[in-house]
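Only one chain is included here, represented as structure tokens and corresponding to the form predicted alone.
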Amino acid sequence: MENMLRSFIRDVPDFPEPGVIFKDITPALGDAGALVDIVEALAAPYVNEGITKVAGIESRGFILAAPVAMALGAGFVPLRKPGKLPYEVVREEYSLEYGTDALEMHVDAVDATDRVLVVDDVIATGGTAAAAARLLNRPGAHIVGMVVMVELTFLNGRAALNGLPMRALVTYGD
């Protein structure tokens, strides 16, 4: 699997800005099989889990987690930037490199009753992710995990997670 995706997902460099390697994944999104087999083995940890609920990430985790949800027969839940939900929400702010940005959901989004699924496209610093894991714990869902198709291990993001189990399909390292 990690040798296949690595040969679907080019460098991009200098974006978003100069001296950074962006991570495309968009060629493994628009490759119908490809596709499938990232959905598959993205869920595929979890069928035996009590998944009820996953929580994507905007905007690209979005993409990945809305199939996972179907392949484990859950909901699914949007973790959007302020601003973009039409109903009350909850909020989680978190540190950026240069000022803060947030997380929101709607209030009903999850309760105590739920083993959620994390899923985002990649993990780079954690920041987004650690965040996302205090939203959800807010209500006290329990996050059975996290699940994302590119790590990149050299920024350390399992780190900020606090010890929440995390998985990748592919990983880069320095």
Given for the second form:
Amino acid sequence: MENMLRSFIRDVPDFPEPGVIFKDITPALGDAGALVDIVEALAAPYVNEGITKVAGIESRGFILAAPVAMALGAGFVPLRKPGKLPYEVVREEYSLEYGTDALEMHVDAVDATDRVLVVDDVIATGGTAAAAARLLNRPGAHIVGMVVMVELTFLNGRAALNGLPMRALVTYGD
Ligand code: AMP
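Just the form predicted alone so far, so send over the form predicted in complex with ligand AMP.
Following is the full complex, with the preceding chain placed first.
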């Protein structure tokens, strides 16, 4: 799985800004066999965890979270950038290198009976993932864990997660 992923994940230097090496997952998504294998690998550790909702982080997280939710027999919850969700939202801000950003979730998307898996494509500094966890905690949902395709270990995103268990299919930087 790791070698397959490494062959399908493309480094794009200086995107979206100078100094960032962007991990482009579109070659992996575009391969029919890889797409099935990735969704199956993301979902497999959680089949017996009683997951009721899979939360995807905008926007590449959505692509993975919906089929993972189907594989687990769970619902899908979008965590979106500000102003995108139509109904009443809760909101959590997080720091970027320059300024802040935020994630929003519909107020009724999860409740205290839910067992939630959070899905994204890449974890870098962990700021986005930590904001996602804070959002889901507000209505009292139980966050079982987080799973990503790619972990950039040199940015130490795990440390931002306050002990939330996180799995990655492939790591870069160690
Ligand atoms: P962070 O909050 O720093 O962990 O950033 C995570 C979010 O930014 C994820 O939703 C990723 O999709 C995106 N991201 C950050 N760094 C990269 C990178 N080098 N390549 C691809 N996506 C990235």
